[in-house]
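One chain comes next, on its own, written as structure tokens: the form predicted on its own.
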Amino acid sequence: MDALGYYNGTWGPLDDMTVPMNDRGVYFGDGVYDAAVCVNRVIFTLDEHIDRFFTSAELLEIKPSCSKEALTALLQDLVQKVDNAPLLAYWQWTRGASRRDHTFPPGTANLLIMLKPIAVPDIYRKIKLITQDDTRFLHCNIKTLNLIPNVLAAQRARERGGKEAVFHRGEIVTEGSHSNVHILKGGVFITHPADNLILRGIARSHLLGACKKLKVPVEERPFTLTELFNADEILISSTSTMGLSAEAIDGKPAGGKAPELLKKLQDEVFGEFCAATGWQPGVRS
């Protein structure tokens, strides 16, 4: 099986299963979620991906249907029945199932698990960015299921020829629509602080590690389009992209200016992923 989808117990093919209609997901994407990559069966970095999911689910008060213990068995259970080759884990939690009314309901979270193929990122290619107003709500650092305008400013970036749109709020840049953003300038790595108005991305807490780990020195604090735009280098981070680097914002050169630098940060993050999970570019899991 190269897909697998499981809700609640029973799993099977992921395009074969299928989520109840008064899955409180399906009318007010009223959930969480989390995900990660996995390589050799390793699922990279699980245990920090468990964490924030149930902080998510925390601060939405949606009831836990199982320890973190019991969801990470889970998961690792569910990746041995799947073919091995790089996988996304996806998980999420709804708080439940019934007719449709904005109150919450009593009981526990309903659980969805998907895991299915994806391309091991190539950490070293440059991409193209665009801007984007920040119009989502104040609760960013909820990994929550609504997401229309991140999913509207990725379509936005596509149309545009772009990887990632980054989103600020009048002159502050916050993040991307499905990554953390940072820039180097100077020797520093400057990232936005991970306050209400981004996600606490997984990737950007192991870039942090890998400036601790090379005397890189770091601010955390908001910066400015200017501050974007005028960057030696400019970096997005999350699971699937670990920290690409660009090489255009809105169709103007960017970046490139501090190449060795970028190069030891991107080698130390991606080599802790290959050393977790026995991954071997450019040799099959």
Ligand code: PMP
Contents of the next structure:
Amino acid sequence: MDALGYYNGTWGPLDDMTVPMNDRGVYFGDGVYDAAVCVNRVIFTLDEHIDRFFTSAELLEIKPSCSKEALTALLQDLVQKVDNAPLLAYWQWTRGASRRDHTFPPGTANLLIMLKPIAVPDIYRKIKLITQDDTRFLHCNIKTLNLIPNVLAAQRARERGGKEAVFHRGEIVTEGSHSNVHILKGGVFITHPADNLILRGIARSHLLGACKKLKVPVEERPFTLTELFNADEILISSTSTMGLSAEAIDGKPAGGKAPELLKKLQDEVFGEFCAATGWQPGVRS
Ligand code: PMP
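Hand over the structure of the form predicted in complex with this ligand; the form predicted on its own is what we had up.
All chains and molecules follow, beginning with the one already shown.
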């Protein structure tokens, strides 16, 4: 089996699985999720993703259906049941199942898990970005299922030949449609503070860890579109991209002015991933 679906205790080939119509995820998107990369059956930084998942659930007052330990064990068990290829492990809780009514139903969350093959990214490849008005709500720190503006922005990026859309609220750059955005300027790593306007990315935390290790100064502060366009390097980070750099934004050349520092940071985060998972670039697992 190359891809697996799980729903409240039942599992099978992903494309054969279904969810009940009364699941609140179906008609309200009333749920939270998280996702991690799995290589050689090792789910990279799983504890950090599980911690964030429980935090998201708590912020939305969704009652967990199991403990952190039980969810960890379940995910680790399920990755044994699919072909041994690099996977995206995705899991979500919705606020139970009931006939449509805005107020909370009794009971605990419904757990859905998907495992599907992915390509491990080439962290050193250059990407193109576009900018987009950030019209999202003010709870971007919660990893909710409600991703409509993110979906639209990602689609706009694809239509314009870009890999990611960078959101901005007025002049202030917030994050990507499915990544965090950072810049290097004058040897300093600058990134939006992890407040309610962005998701506290796990890959972002690991880039910050790399900066600490390499003694690269960090400024966690809002930065502007002008700073983005004039940055020495622009990085986007997410679980599945780790830390890609950009060569263009909105069709204008960008970044490329601090390649050595950029490579040091990329070597550090990619090296950490390879050490933890046994991934060898260029060698199929
Ligand atoms: N922001 C948004 C909106 C995202 O969807 C993601 C990807 N989950 C990120 C940031 C990066 O988070 P992480 O590094 O944990 O994947």
